[in-house]
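Take a look at this single chain in structure tokens; it is the form predicted on its own.
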Amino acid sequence: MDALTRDQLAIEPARVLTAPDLLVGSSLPGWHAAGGGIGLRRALEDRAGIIGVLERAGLRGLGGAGFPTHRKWEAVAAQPGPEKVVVCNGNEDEPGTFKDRFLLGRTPHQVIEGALIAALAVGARQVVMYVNPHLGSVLPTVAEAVAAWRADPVLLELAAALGGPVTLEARASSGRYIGGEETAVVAWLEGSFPFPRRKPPFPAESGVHGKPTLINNAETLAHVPHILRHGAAWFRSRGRGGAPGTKLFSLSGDVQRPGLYELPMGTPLAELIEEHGGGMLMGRAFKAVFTGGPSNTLLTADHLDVPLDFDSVRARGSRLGTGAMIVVSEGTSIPRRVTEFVEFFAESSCGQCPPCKTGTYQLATLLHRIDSGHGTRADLDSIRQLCGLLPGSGRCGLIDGAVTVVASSLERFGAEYESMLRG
């Protein structure tokens, strides 16, 4: 599976998931005409080798955490019995992130094929495409694509390999931000409110109705058919500086050309903004960027040289996350942007954990007071105290993300907060 050919090397390196010939919507014949199905065919021919190829490719979870994909798959594959579930997590709802709606709405077949390969690798006979119903026409498009796969004879081959019928379905998520957390996904698919649960057990051990469950982001699964088709070495060659593969970046904010860009993993931040994003809006100077969405540490002009890969961004004290890059120019208020994001987190808290529900509300209230010019020194001191008390107090990462963006803005732009205090 890892052999490279001259034709494979000629493929445009920065257009793997977004190549024009893949944008066939719900047309399965169009997907096959573009080379779709080859990865699944090779997986059927060498089922035992699937996870090893992903390990050699270096594919990591692209929904935010960056956890090695092969390790997650190995954990589910190691569980006994045929009653397992694969879930494609398409609940995208975080501000500044819009990659999954593109994949699921414009080229859903590569995501579905990736999910079917995952089912084959871990021994699952139930596959669920879990899609945010608020993403326009995405859910109907996925449902139509799922129906096309159900009628394809390849599902009979999968059933033969897995020892029983394979179910493939499209399910609407709760549409809530918190509904994308993996244990909340499990709860919703079981028919409950999407409350996150304490771990362990992890879904890989006990997920939907107690079955071992593999949950992967849509972008992660979309890469799988291409890796199985072209090989691990090919995938590694798509990146830069030792970082494998490509990444979808949701670029927004104060840039000339906001949009979705598929670039080699390891592309410098400055290149994303200047060459692909067209530079700063109205010629303003770059001030900061919210990396991976609004729940990570802010990066400043001192970090424009950072390669956009998981390890390099982490080395600068932040996280690549979903690949969302929300750019802020000089003249834009950092406290105001942070206030808006924390208000989002406060509204999105499920209320299950009191420190999260009350903590995000208090942070939002204090930030709004300062941003509106009515804040005092005591308000700022209270924000700092909350940033020290709240981390780790929730069952999921919502409160930690809210605190991270506030604390990093205070560290790097504390003077702005100081200047806004009353008196």
The other form holds:
Amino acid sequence: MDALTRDQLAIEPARVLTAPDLLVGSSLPGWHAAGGGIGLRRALEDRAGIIGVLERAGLRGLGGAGFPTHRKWEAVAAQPGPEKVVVCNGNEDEPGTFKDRFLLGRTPHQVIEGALIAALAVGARQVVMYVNPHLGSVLPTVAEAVAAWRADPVLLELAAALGGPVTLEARASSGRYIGGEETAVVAWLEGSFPFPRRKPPFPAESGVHGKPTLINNAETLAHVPHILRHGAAWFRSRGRGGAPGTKLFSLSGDVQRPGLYELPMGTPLAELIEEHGGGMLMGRAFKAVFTGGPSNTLLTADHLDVPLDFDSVRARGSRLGTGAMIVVSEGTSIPRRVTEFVEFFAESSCGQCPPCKTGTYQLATLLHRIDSGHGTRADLDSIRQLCGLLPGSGRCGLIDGAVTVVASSLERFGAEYESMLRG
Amino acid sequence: MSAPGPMPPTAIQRTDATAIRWIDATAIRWIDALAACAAAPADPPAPDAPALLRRWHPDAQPNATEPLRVGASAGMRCPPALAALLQANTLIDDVDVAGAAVVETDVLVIGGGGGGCVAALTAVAAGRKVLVVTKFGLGDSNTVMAEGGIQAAVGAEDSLQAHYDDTLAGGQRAGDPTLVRTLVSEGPAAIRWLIGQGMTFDLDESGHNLRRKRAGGTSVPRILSTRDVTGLELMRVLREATLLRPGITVWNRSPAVELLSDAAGRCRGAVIYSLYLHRFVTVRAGAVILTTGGAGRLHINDFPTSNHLGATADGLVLAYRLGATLREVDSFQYHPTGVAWPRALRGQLISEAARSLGAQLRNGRGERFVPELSPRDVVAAAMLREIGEGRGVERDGCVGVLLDTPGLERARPGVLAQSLVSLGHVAHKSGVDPVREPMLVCPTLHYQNGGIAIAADGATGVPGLFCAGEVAGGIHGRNRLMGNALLELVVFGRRAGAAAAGLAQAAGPGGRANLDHVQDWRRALVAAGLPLDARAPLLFPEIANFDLTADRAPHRAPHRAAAVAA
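Could I have the structure of this protein in the form predicted in complex with its partner chain, to go alongside the form predicted on its own above?
The complete assembly is shown below, putting the previous chain first.
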């Protein structure tokens, strides 16, 4: 869904990751011409200071969790031994999210350079670009970009600094939604089905084949070379209202101009919809936004003023997630959308934890009955019961996300469900 | 949701053939014309077809067409009445199908005319479960009005090549050679299939061979017929077969209001409105076949029409929204011999069978002005020329030219009663005795030459969506020959049915079916600055007084009304 064109990009201010001159595809000279390589150079000059810069910049994990990046890096760096792994997570498969496929498909070098800087910071000699193979030509583009870096002499400098040869490779992920979960990434890279595992141990302590493993989202890593090049203060100044940096928002649903928008972190929801998304389609009334996974609490009309950053959205009881904003207007049914998402979760459940395996299936079945006009009040009561029972019953967060979106839609749009019941 | 969009203001009112906008001329009085016809006429002059069509064909008139501004065929020209529908907003929203019953089938056939029945019978024979939905009743269609016959190269002196050449040339060489080749080469098999289904055809004097008539624009006699009720006979057989066949479900009075698609843009079914239940029903299907016919009821270029009440371009509208491309939608066929008088029957068809049996056309001076078996577009244009240049005939304010049925009866006594049954019916309704009095005729809007672009298996540009019959384009080019419409619906109905059955087997009815393409369509309308208050498909023409909003069951919860109003 590369709705983004050069023209659109040109009129948007404050672009860091999606500036037009960065959209060079797999061309490494193009990336160097656009200022690439400087961040890595700075990192090589002051290896010990890298994590400190990130801490001062306030970079957080942009794959959905919002965990401070420097703390994750510190945890891996603190592990003993040279056998460590850095994984760039480009498994993106959530409905409504299309940011990583843009970064990796159109401007992959900043992501790779970020991963190399991470390797330098934490002392890892193995770097894996873990990419969803179902995203058109994204994986081949990343593979070409990786090949270009392998031929670059800077890798030798990196090896010298790390005390041994550095391996850099692009690996196809399973392409399954669950394959983006950290421990599932580890399982897949070890050659197994991407089953999430119990935590602890966290991958930072014991990841791929027991090696300490740093797993960061592609968007997070993409920011790293820019931060090292321009400094922490510069990065902080890209944001609004105290939130640092920029964020890629995947805007979809009932707006006039859906697409990918890079905006300052902390941009209000209303501004994203009205100024960037061209307003609600056909001028209809705003009903709600599904954020992130879409596995979070709905943002409704009361929350149009919320600044879109991790803390502000959390303060309203929801989560920013991946930055996906699926907008729903009057005229579109909330229960139908929720049914679609829960069907996705039911299909995506790995089936390892029985409550998730049967719970997502039951939720999807009950919702489908309501959606197709057979639902009764008893079905709705069963859904409510399941929403009370299921949270926390899986190893990963899939079941929690599915329940959250159902429960919050029931709470705010219960009347819509009721109106669809039989009789 | 609001009522189906209003008809363009000019469309219905001008059923008066004397009031064709761009023709303003005097005419010769009926009794004077009859007197002039007493003498035997000279042979007609050979027409200069290209010049005639440029000057006098309705499609060639200024302002007859305008370019489309959105959609897969943006820039293509089509009549304004059709453009208004093709570029209209949808009838329904996502909330309208929330809680609608879901029905699953392998193959969904939209349209219950000849093409729909052929496609359904073929798909069910391949082992698929088939649902046929039609907005009237099964067989209630234009197919039954096809009077002349069906072409197929079955004669000893005939050949596939001759049929191919005639079809392509008759269509001003605008047809797709692959489609035409498919049409003609499967013609004999189509006739065999129809006979196998139980259809009867007229036999020649020997009583052993199929009787063949001559069609306008053809090189050899090739029309097979059942007197002049061929379409009715074909529909009778197919309708019975469809109704009796287990595995086919038929929903009457159930218009399709929107197609459904999945995330990959593949057609996955349709939203049906049931006039019995007063509710929407969601049909999920592995493949969808559109056999919705043409657009005559839009009264293109203000012409009266021979078409059935259901010919409102619904299929074109639905498919175009989903991304199907169109072709030759600026080209319509005006059948030369529509009733011009009496006023109440204006536009009703008099079969080309009359001319193929030898009936002549005479102007107000009693002259023959065009070879009667020229292609239809040429004959119609020549008639409009006669009327436009003051040689038309006027009767009670209605203008046309004369179809010399008394002359035909004199030349072949008894032919009217034996072979022109439906002409007799029309004459009877008109209060005319065709043996003694000629019919006053004027071109009538008859057929949509173009339509949705298809491949040889009926596949459109949208995966999972197939077309057959009049709704499909590319076979007849810019003018259809008599008898090729029935052949087309059989040949391409069978092909689309088989291809859809194969696809449905491969895919199954699964996959989430959504209305996401509707939002994309609306974005395109907004971006192009087109109005959003016009709604389509029309479903029923204005004279049907149908209002979907008013017709819907009012028992649903109030939030829905509010959501719709927003």
